[in-house]
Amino acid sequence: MGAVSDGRVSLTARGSKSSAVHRSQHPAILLGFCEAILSWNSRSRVKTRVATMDDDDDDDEAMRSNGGAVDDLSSRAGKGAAGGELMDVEAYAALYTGRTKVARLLFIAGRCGNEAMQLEALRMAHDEIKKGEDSHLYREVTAKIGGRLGPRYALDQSWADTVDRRAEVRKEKLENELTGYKTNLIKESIRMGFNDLADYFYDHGQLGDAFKNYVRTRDYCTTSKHIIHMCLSVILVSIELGQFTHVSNYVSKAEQTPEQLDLVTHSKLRCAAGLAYLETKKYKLAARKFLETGPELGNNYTDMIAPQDVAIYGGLCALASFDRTELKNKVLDNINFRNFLELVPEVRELINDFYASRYASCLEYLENLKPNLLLDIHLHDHVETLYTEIRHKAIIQYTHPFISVDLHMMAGAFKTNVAGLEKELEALIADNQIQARIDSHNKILYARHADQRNATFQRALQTGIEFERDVRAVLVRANLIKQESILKAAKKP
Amino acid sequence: MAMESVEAVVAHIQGLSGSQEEVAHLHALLKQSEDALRSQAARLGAFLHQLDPSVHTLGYLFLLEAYSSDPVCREQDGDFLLSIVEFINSCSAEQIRLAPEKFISVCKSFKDKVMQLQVPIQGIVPLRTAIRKLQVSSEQLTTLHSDYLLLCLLAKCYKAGLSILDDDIFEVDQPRDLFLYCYYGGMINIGLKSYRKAWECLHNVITAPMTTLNAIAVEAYKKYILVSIILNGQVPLFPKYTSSTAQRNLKSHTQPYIDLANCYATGTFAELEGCIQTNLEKFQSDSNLGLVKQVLSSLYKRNIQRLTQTYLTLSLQDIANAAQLKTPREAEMHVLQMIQDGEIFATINQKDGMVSFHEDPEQYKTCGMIEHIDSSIHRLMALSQKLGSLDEHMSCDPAYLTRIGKERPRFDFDEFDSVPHKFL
C-alpha cells in the first residue's frame, strides 16, 4: 500500500498492519518508536507528516502521532483484525503525563473486551506508577494483573514499603516545617508549606487531602501569579476527584484576578471549564469554551488533556448543539480552532460533510470513532448522547430544504432501511422538530406549515372557553366563601 | 297561650289570605299554631279540601307541612302524591318565599314517597315547576336542585336535568347542597358523554371549600380522575385554590383509581387490562365499572389521534399495530367510530386498506361560526363584569378592609395611605 504523505488519514490508507502482530517485537516498530519519542519529547506539534520512511509500519508510526487518540483505521476496516477495534495505547497514553496517563489507562484496562489490550494498557500503568510514590495505585495495578504479565509486573513488596517508609519521613518533615512557618507568621512561606504538603499528598494518591491543602493555601496568596498557581493545582486535584462543580469555581476564581493572564493559562482555564461544561452535559455551553481555546494550549496542559482531545470534544459537542450558523462562524471559519482539527483529522473531515450534508459519510466518521470514544475517561457517557443528538440534527437538516422527501433516497443517505427511518422520523416529528407529515403507503415526507389563522382561531376559541369555566368557578366559590364568612360572623356574639 | 284548634286556623286562613299585611299576620300566626297542628296531623286531611292551594298558598302549605311530617298519613292516603302535585302546580310563589323550609320538607317527604313507590319519573315534573318558583333567581341554588337531579338519574331521564343544569349558578345558600347538586351535574353529564361538562362539575365538588372531608368529595374525585383521563389522558395536579384537607386526603381515599391512572399513562393496553382486573370489585362495588371501561376504549382512541399527527396515510395494519389493535379490521371499526364521532378527519380507502388524515376542515369562515364567536365574546363581557363588580363589592367590605389595615407595614407619612384610618 502507499505512504500517505500527508497528515491526513484516509479511509483505505493502512492496509496491512496486522494487529496480531505485537508491536515490541518488529524490529522495524521499534526504530519508529524511538523517532515517535523524540519528536514528543521535544514539545513539537507534528502538524502535517514528512515522508521519510517507507516502511508500512513506521507510516503508522508518524501517523499516529498526528493523531494519536484517534483509533488504527486499518484494523477497522475488516482486514481480519482479531478482536474488531485496536486502539493504539502506547500512542495514546504517550500524549498525556502525570496522574491522568495512570488513570486513563486503568480504565482503558476495565473498558476495553480485549484482553491484550489490556494487558498493554496494564503494563503501561505500572511502568508509570513506578515512577511515581502511589504505594497504593500501585498494589492496585498490581492486583489487576494477576501475575499474567511474568515476575517483573508481580508484586513488589520492597519497593512498595520502601516507598511508604519514604512518604512517612517526608510527611514528618513536611509538617514539621509548617508548624515552624507557622509560628514564623511569614505569608510566603507558610503558603509554600501548604503547598508542598499538598503536592506531597497528590503524588500519593490522597486527593481528597491534597484539595484540602490546595485550597488552604488560598488565604496566604499574595500575588495573582499565587492564586492562579492554587486555581490550576485545585482543577487538577477535582477533575480528578470528578467534583466538577468546584473546577467551574475556581476556573471563575482564576478569571477574575485583576491581572492579565498569560495565554497559556488562559487556554489551560477554558479547556478546565469545557471540561466541567461537559461533564455536566452542557453541550453548548462545553463547545463554546472548547473552541475558544488557543494554539498555545499545545502540550503544556498534558497532566490533563491532550489537544486532541480539545479537538475531538469542541467538535463533536458542537455539532451536537450548534446551528448551521453557529457551526460555521464558530467552527468551520475558527482559525485556532483548525490547528486543533488538524491534529485529528476524522473529525475536521466529518464536521466538513456534516455542514456539506454528505450525511452517509459523516456518519461513517463518526461509527468509525465511536469505540475509541467509549474508552476515553471523559467521554464515554456522553457518545451515545452526542451521536443521537448529531443523528437528529443531520435528519432534520436534511428534510428541512424540501417540501417533500422520498423515504427510500433518505434511508440510502442514512444507512437504515425505511420502516426504521420512518420510526426515527415518527419521534422527531412528533417531538416538534421536523413539521411535518408521512405518506406511508407512497413513502413520502410532506411538509406541512400549519395554517396560522385557524390555529389561532382555535386557539382563542379554547381561552374563552377555558376562560368561562374557571370565572363561573371562581363565582360560585367566592359565594360559598362568603356564606361560610357570614355564618362564622353570625356564630361569634 | 291557648291551643288554638284547626277550625281556628283554618278560619284565619281564609280570612287572611287578601294583601301582604295580611298575609304576614297570617304567617305570624301560624308559626305560633305550628304545634298544634303537628298535633292534630290526621285530621288535617279533610281541611285542606276547604282550602284553595292558589289563594291561601301560605296557610295550605302549613298544614299540608303538618299533614306530610306525620309519616302514618303518608302511608294511608293514596292521594298523598296527587295532592302535593296539585299543590305545587297552583301555589303562588311570594307566599312560598315566606315559608321556604316548609315548602322543602314538603317537596322532600313527596321525593320519598315518589322513590319509595318507585316511580321517580313521575316526580321530575312537579319538582321542576317547584324549583321555579322557589328561586328568587334562576342563579341561586335550592336544596331542591339536588334531588331533582337524583330524580332525574333514577329515571334515566337525563336530558330532564339539563334544563336545569344549563343555568348558571351563582348564590348559594347552602354549602352542602352545592356538593349534591355538582356531584349529580356530573354523574348527568356522564350519561349524556358530555365529559367536558361532567368534569367542569365535578371539578367544582373537589375544589370546593370544605374544612372536613366529606364522602360526596371521595365519591366525586373517583369519577373525576376517571373522567379526566377520558378528557385529556391524565389527571391533572390539584389547583391552587383547592382547599388543603382535600388535597392531602382525597388521594389516600381513592388509590386503586390513581393506581389506573398510572398505568394508564404508560400506554399499554395490556398493563390497563390487568390494572383494571386486580381492581374490579372495587370499580363495581362504587359502580363506576361503565366508566371505567370507556377509559379503556379511550386509550385506543389517543393512541389513534397521536397518528393524525405524524402521518398523512398509514394502512389499516400500521394502525393496529400502533394502537395495539388485534386486526386490521378492528382498527377499521375504531377508526370509523371515530370519525362518526368527529374525533378525527379522516377517509378510510379499503381497496388499498389505507387511511388518509386530513385537516380540520373548520374554516372559521361560515356565518354560523361568526355567530357564535360573537356569542362567546358576550357571553365573556358579562362574565367579567360580574366578576369586576364582585371584586369592587369586596373592596369596599369592611371586614376586608379591617383585615388590610391591620396587615399593612408601618408606613411613613409621606406614602399613601390605602387604607383609611375609620377601619382601623
Contents of the next structure:
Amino acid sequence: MGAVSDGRVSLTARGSKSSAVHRSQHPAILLGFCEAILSWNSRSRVKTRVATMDDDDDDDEAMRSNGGAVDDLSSRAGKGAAGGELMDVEAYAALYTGRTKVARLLFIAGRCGNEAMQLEALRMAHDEIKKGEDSHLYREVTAKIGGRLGPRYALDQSWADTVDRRAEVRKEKLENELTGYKTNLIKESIRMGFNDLADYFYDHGQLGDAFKNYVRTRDYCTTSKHIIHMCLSVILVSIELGQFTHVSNYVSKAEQTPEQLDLVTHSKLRCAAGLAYLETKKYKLAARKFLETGPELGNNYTDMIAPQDVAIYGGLCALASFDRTELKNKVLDNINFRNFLELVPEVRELINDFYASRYASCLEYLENLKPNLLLDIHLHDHVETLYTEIRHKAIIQYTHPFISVDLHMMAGAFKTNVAGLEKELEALIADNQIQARIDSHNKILYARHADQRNATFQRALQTGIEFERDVRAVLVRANLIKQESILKAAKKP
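Having seen the form predicted together with its partner chain, the form predicted on its own:
No partner chains or extra molecules come along with it, only the chain itself.
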C-alpha cells in the first residue's frame, strides 16, 4: 500500500498544479482527472485485496497437498491441543474412507477444544454416517451435535427407523442363506456366507460380531487369496476394536501363505504391523515396518491409514529410536520412504535438520507439528514420549564431540533456558546416557573421557597378575607330578 499512497500523493500534487493554472479554463478536465485518481486508487485496493486472498488460497492449497495433518510453516508459534484450529479438517478427512474417516473425525471433535472445529468435524461425521447403515452411531453423533448445526443435523428418526427395518430384513436373509449353504456342505458358499454376514455386522457397527464371522471363514478358505482376504478383514476390525495382539497374529498368518504376496498387500501388512508395534511402544520395530512400506500402497488402504501417516509415524519413530548410521541408511537414503516424506515436507525437513545437527530448527518443526499430532487417533498417546526421546537424542549428539560445553550457548541452540537444560542434563547423566559432569557455578558441562594411558596400564597390570597366577599353577602341578603325589583314577574292571 506504500506504493499506492506515494502514487496518490504525487498524482494529487500534479492535479493541484494543473488546477491552479487551468481551473477557470478547463473545469471538466479537472473533474475527470480527479475521478481517474479515485478510480485508480480503488482498483489498487481491489488488486491488493485479491492478491491477499490469492496468497491465502495458495497457503490452503499447500496445506491440502500435505494432507492437512500438519501445521503451516508460516506459523512458528507452538500451540497446545486447543490450537487444533490450524488443522484443515476437511482436507484431513478427505485422506480417509469408511469407518476410519468417521472415527478420526469424532476423535478430533472430542479433543480439539475449539467449538468451531468440533462442529465442523461433527458435521462431516454426520454426513459420512448417513451414507452408510450404522443407525446407532448416527444417533450418537446427532446427540453430540445437540442441535447446534440447525434442523438439518437434528435426529431424523424416520431415517433411523427405516435403516433399522432394512437391516433386520437383510440380516434374516443372510442368516437363512448361510443355513442353506451349511446344509449343502459347499465350502466356498459357506465361506461367502460368513463373509457377507461379517460385512453386514461391520457396516452396522457391530464389530465384535463382524470379527467372529470373519474368523469363522478361515476354516473354509481353500486358496491363499482367501486366506489373505480373511486376514486383512480381521486386521481392519481388530484395529478399530483396539485389539492389536490380533493384528500381529493375523499379519503373521498372511505372511506365511505359500504364494508370493503382491506389492500392495505386502505394503498393507507392513502398515498394520507398524501400527501394532506403535501401540505397544516398540518404536524401533514400528519404524522398520513403516520404512519397509512400498510406494505401491498409494491410496489403497485409506480405510485404515493414509500415505501421509506412514511418513509421520515412520519418521518420528525413526528419530526416537535410530542412531545416526541407521537414520542415514534406512531413512534419508531410502528411496521408497522418500516418496512418503515428500507428502509431508515438515517431517522431511526436521529429519534432515536433526541429521545435520540443526537442532533448534528441528525442535521448532516438532513444536509446530505437535498440536495436530495430538489429534491423531493412533499417535496422540505417544507424542510426549517420542518428543522426549528425540530431544534427549539431540542433546546427547550435541554434547558427544566436545570436551566441554558452555550451557549458555547450548541453551540458545535448543531454545530453552539454562536451568531447564541443566535439569535435562542431570537426568541424562544419572541415567548414564551422557558421560559428563556439570560445573553448576560456571555453567559448563565437562565430558568424562576415558584416560587411555591409565586404562592401558591397568590392562597391563591385570595381564601380569593373570600370567603370574597361571605360572604358579603350572609349577605346582609340575612339583606334584615330580613327587608322584597325583592320585590316578582307579581302572574299572
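In this text, rigid core is short for the largest set of C-alphas that superpose within 1.5 Å between two forms. In this text, all values refer to a predicted model and were calculated from it rather than measured experimentally. Residue numbers count along the first chain shown, from 1.
Fill in: C-alpha of Glu468 moved at least 2 Å between the two forms on rigid core
Superposed on the core, Glu468 moves its C-alpha 2 Å or more between the two forms.
Discussion item. Please determine whether the C-alpha atom of Gln458 is displaced by 2 Å or more between the two forms following superposition on the rigid core.
Written reply: Yes, the C-alpha position differs by at least 2 Å between the two forms.
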